[in-house]
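Presented below, as structure tokens, is a lone chain in the form predicted alone.
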Amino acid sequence: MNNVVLIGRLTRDPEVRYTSETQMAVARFSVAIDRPVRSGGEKQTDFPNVVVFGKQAENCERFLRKGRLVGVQGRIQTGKYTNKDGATVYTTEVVANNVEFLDWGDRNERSDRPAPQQASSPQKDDMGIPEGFQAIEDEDIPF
């Protein structure tokens, strides 16, 4: 079984690229996750890299920003490659099946939509009852 569930904050904005063949979106970002601390112990944090594909990758680019809280479900994937100096580099990343946006912050921060208009307050009489409504007497309440 290879199943990972993480909750943490983005350490940077998601970086999205598209595959050359199918033009599928691929988002990459890392998440800061605090390790459990024993009493008196020093706080330690892990920074796993996360990869997301498809429409969910596009949504990550659109709605996520550095510092936002996310939940990630997926699997661990390891790999290796040889860098330009000839050294072998080993990689470990989380391939996400699901990314949940747990913290929205300022909803208008990334949106292309204009901010919602504030509704005007209805006129109220001296008792604080909006215009068009009438006061209910206690004896009029059926319970």
Contents of the next structure:
Number of protein chains: 4
Amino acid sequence: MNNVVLIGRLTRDPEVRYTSETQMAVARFSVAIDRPVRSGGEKQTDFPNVVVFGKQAENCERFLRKGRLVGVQGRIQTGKYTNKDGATVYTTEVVANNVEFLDWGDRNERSDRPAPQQASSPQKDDMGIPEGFQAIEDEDIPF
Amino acid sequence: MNNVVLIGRLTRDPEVRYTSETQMAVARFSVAIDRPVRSGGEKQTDFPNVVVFGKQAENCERFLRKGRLVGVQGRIQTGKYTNKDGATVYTTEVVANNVEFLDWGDRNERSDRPAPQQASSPQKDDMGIPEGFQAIEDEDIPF
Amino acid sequence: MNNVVLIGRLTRDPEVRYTSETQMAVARFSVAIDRPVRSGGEKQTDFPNVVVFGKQAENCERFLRKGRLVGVQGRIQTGKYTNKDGATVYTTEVVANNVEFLDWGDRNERSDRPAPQQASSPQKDDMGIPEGFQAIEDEDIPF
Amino acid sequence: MNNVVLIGRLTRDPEVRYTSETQMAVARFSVAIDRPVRSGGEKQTDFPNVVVFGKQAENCERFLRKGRLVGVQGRIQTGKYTNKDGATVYTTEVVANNVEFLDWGDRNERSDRPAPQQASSPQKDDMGIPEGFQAIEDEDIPF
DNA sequence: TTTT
DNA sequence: TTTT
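Let me have the form predicted in complex with the DNA next, following on from the form predicted alone.
Zooming out: every chain and molecule, the one shown earlier first.
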């Protein structure tokens, strides 16, 4: 059993890549969740990272933007990789089974993203790997 | 909303420290959770870190050992700290509201831990901070 | 372990009563949650009942209305009672630890409810018991 | 979002039927979950009903018995039906996506069930519908 | 690297 | 007794 439910706001636009073999979409974002305030305490916020795959990742790319409110159901996934300095970095992220869009922003923002420039998105990801994460290949897709 | 439920087995004995001011117990352990096997795939396991505070942490110290099965209900907490090399390390762990002991091991193992050597546990934690975590002080206790 | 998370819309205004002894508020509502649509299937919806106690119940009374979107974290509670015909009726409801207001409706709706007519709410509840539920007394409050 | 996690013990052996068209297995049981004891209060227990479909239902039939400990991940489903007296009965149950067996009982109990008598289980269910539930047909299977 |  |  490994079950997570989050409701929070995107800290930035989702970042989408594609697996090299099947070109499956992989979207990543992190979500801001304020902790319940302790009386007399200052605001504190958690920023868990979320990964989504496939059709849902494509919907995240199209409809989600920084600041939008989402509900996420998934599981905690841990991993590790070796960084440029040869140090082992441990990662913990939420792999989403389901992402729900809980608000739809202003009219402007709801419109689809500008069509990506030719040959941009469904191509081998050679932009480098984001800080703190490994490349994702087809064998990492959980379905 | 930030809700986590895990069922898994301790990867090692819980590690317990005490806050310097109120001497509240803080227990840490990580838990192994096998992912549902994909047909034709090999076994994969996640190892989320768990933190527990107060009375529950004391019970974890007394009754939990490596290999025991637990249910954990809590929330994801993120943080960061600067390591010895001056690099920023980001952390993600599960802060437990509730830890349930789902098996009690063999008769032998169920017995309490040998009493800690004098002045050992309820003392200022100066053993250093475990790899990948910050010191915990009273203001970090969530209740 | 008994953990529930729901996101859905109120099917009607919350119904609030008060325990006879300590006059603690008890709010009830049910929430509509659409099931993920099966391709070729028609829409289906679940309507779980939710109960909230104390301060949170008062906030529900003030700010929640039919149609508003909420996140609920809580547990499943079962019970039974004997109805007017002498038949045993079994109940299952969600006792909320936490209710989050995920939208705030139009400006008009966000305003507080009209002040209840004098001596209305914080009084012994003698309006009778709603269909399908038992009276709630102080010993039923979970904290 | 509609997410439930339970850990509890079966109150009786699971009850298994099969849909008339595709003969898919449908297992039902209820699970006892003690509430956290309030100091000075007496023990209280919830008994949510659980339904499982397909392969998992077959595993429940084979391996689960009264008293066994399970973890359940699923969602709350509500429904209604008309009983023999013409009264509308409202139902709330947990539809499981995943049932984990958290203990395996004594050696004896772990063995498979005696093979059902010829033509017993994979047949049209005409034993009547259990108290408080509707018949389940193929269109009710959630996958 | 953080959201309303 | 059902919500957008």
